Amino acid sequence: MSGIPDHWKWFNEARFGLFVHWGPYAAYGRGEQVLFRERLDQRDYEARACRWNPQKFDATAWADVAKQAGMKYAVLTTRHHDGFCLWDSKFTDYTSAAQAPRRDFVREYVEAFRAAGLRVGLYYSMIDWRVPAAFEGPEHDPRGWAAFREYVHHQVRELLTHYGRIDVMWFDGAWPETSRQWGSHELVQTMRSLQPHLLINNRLGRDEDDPAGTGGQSRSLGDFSTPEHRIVEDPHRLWESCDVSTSRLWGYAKGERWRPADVLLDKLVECASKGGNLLLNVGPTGDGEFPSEFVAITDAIGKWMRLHGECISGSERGEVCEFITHGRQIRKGSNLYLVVRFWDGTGALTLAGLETTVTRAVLLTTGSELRFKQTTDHLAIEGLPEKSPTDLFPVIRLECDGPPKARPWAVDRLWKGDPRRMTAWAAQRGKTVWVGR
């Protein structure tokens, strides 16, 4: 993607980020919303949350963990839909500050994030469940509604004002309402005002030409669109999917089924074969631990980034010709990255479609040297192990003589362009439907 600001260029490099989902919340073992899907008592969720205090919260345990996944930035719930706010808020007194722990967990995780070298990013919810104003809008109560939106703009400048550089700002929970009942262009001004870098994310609320306006999402406004347990490139701005590393649930739920490192792999792998990010989320214990199943997968992944991570870092959007039959493709450069999700131990491999001339080819899992032979529509890899070399994905990197590019034909996939692309392939063993004529 052409024209990224010097000032953005990181995020299109990291391709890999952490989404924390914690809040007392987490010590019910249900999930983030249980307060609304199960409708609890208002008044006893508020006093649990006030004597939530988790002991074994260490932010430095957690930047270590992002790390060593091979992860670039976090983004951190500073405050969900339950309202409860995990700093230290002049506007409110359901904060960990001022109730039971006395800390200001968004200042430990920001500085131990930058510490190590990481992105920091916080995300804060637009609407809370214990107002009734936010559930009215502005239309049944305007005056309620006016307070609370200046309750949102205050804390969103408390944010950008107490804790240093901040570098992305993602937003959610603004549905049904629409950005200008929101005053989000006017938040946005005041964000850019006091951290010109700062990356915000599209959930300001639906624009007002957009009815639907899925989650609250603005084609207009925001400078990277987030797509929710799915992968869809965005070809006009900068893109994140952001996914569970569980069946389904962000917050610490007991009994959820964790999906294989496989798995979550191989969607970091396709975020980046279509240049984009995915931001992995983790749900926390409710005394401040990752679970250490998350903790066992992200270290897998990180082994794997520490061999591969090249092809994932600062990769460019679209593949170049067909591979569906082996896995992925990844571009960067001059190079073209093979990863191989289905090794079928024969010793060889074949790419159809690759125009651009190959100089060398590595399996970048072992480093080996690979033979190859290259004739107009093929390219043969040869001198492949029998056995995978690794548990994950192993990854062939092609070095051309320029950008990769594909054949013609190759251009478009299989269904997809136009069928007399084919056609002279089909002629060439006859016109009719007998054989050999």
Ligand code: GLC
The other form holds:
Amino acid sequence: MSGIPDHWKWFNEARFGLFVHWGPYAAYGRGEQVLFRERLDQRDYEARACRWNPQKFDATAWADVAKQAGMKYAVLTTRHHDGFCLWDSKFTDYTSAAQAPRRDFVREYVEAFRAAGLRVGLYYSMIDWRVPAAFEGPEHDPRGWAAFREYVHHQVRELLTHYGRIDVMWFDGAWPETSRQWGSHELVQTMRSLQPHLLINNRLGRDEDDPAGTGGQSRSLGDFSTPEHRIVEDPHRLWESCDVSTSRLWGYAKGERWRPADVLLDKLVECASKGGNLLLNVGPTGDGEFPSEFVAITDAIGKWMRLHGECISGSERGEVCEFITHGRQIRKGSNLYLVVRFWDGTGALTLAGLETTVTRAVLLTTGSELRFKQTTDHLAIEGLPEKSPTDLFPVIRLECDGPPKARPWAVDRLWKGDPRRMTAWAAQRGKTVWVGR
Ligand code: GLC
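Form predicted on its own already given; the form predicted in complex with the ligand follows:
Below: every chain and molecule of the assembly, starting with the one above.
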């Protein structure tokens, strides 16, 4: 994507961020939406939330995990749909500052992450499941809605006023109301005047003409789009795919099944190859710690990133030619990176369809230079180790004499594009169905 303003370039360079879903729900160990899903008694939930007092929360320890994983930014749930605020809000006492912990967790988070050199983002749920008007909506309870909406606007202003420079504002929970009903246009103006460099996501309420408006997402408002559990490029703006490191829920759940490091790394590589970011989630425990499984997974990814991170940060959109048999391709300047997901142990690898001249090939994983032969349609790389040099994905850096480009026939993949581009190739052996005629 061209034309990205300077103050947003960091986001397009970053590619990898940490999403943290944390609040009183963590103590239940049944995900972030336990209140609604299980139709819990509102008073009981509130009483328990007010007593919630995580003793092991250490923002510096969280920031260390993110940093060593190669993540460049983070987004923390300052308030999820249950309405509990992790900062010292003066518009409610349902906060970690006014209740048992007597701590402003948002302040601790922004300070620790900034100190670690990471950019900071704040997730804020527009809906609040404690408030009847939030369910009634503006049509059935116009006065209640107006008051609730004002509360939301006040809190957003508060978050962008008292915590220094915030890099990302990440909304959620706007469904099913429109961005007009939420006053999102005014809210965006206010946010821009408070923090002109801020990146704002697209979940600011659906557009008027888009009844489906999946998850309260707006096409017209927002600086980046947020496909969830999926990797979908947005041709018109920056994008970030958010996903769980577990199986389904975002908040801490007991008995989780964790996705292995290679599955998660592949998501990051896919985002990078398509020119977008991965915001990878963790749900810390009720006591405030990252589950040990997450620490082990991000540790493995971090080790990989230290050797291969140059192909992730600042990657450009679009694979060049066919590579599905071996893995994925990432483009960056005059380099084409081959991320080999499937190491076949043959010692050789052939890439078809690269037009640009390769000047040097390096196995990034070991730093060793590789032999290769390039003909019109094929690049044959030799001398690869039989055994994969890493448990995750080895990467080959092809240095080219210009930005890597595909041969005309290879621009489109199998079953796509104009089939006639392949006629001359088929005709190499003649025209009949008989052998050798
Ligand atoms: C979904 C979930 C919500 C979570 C969000 C993160 O909307 O319902 O709980 O916070 O995804 O993108």
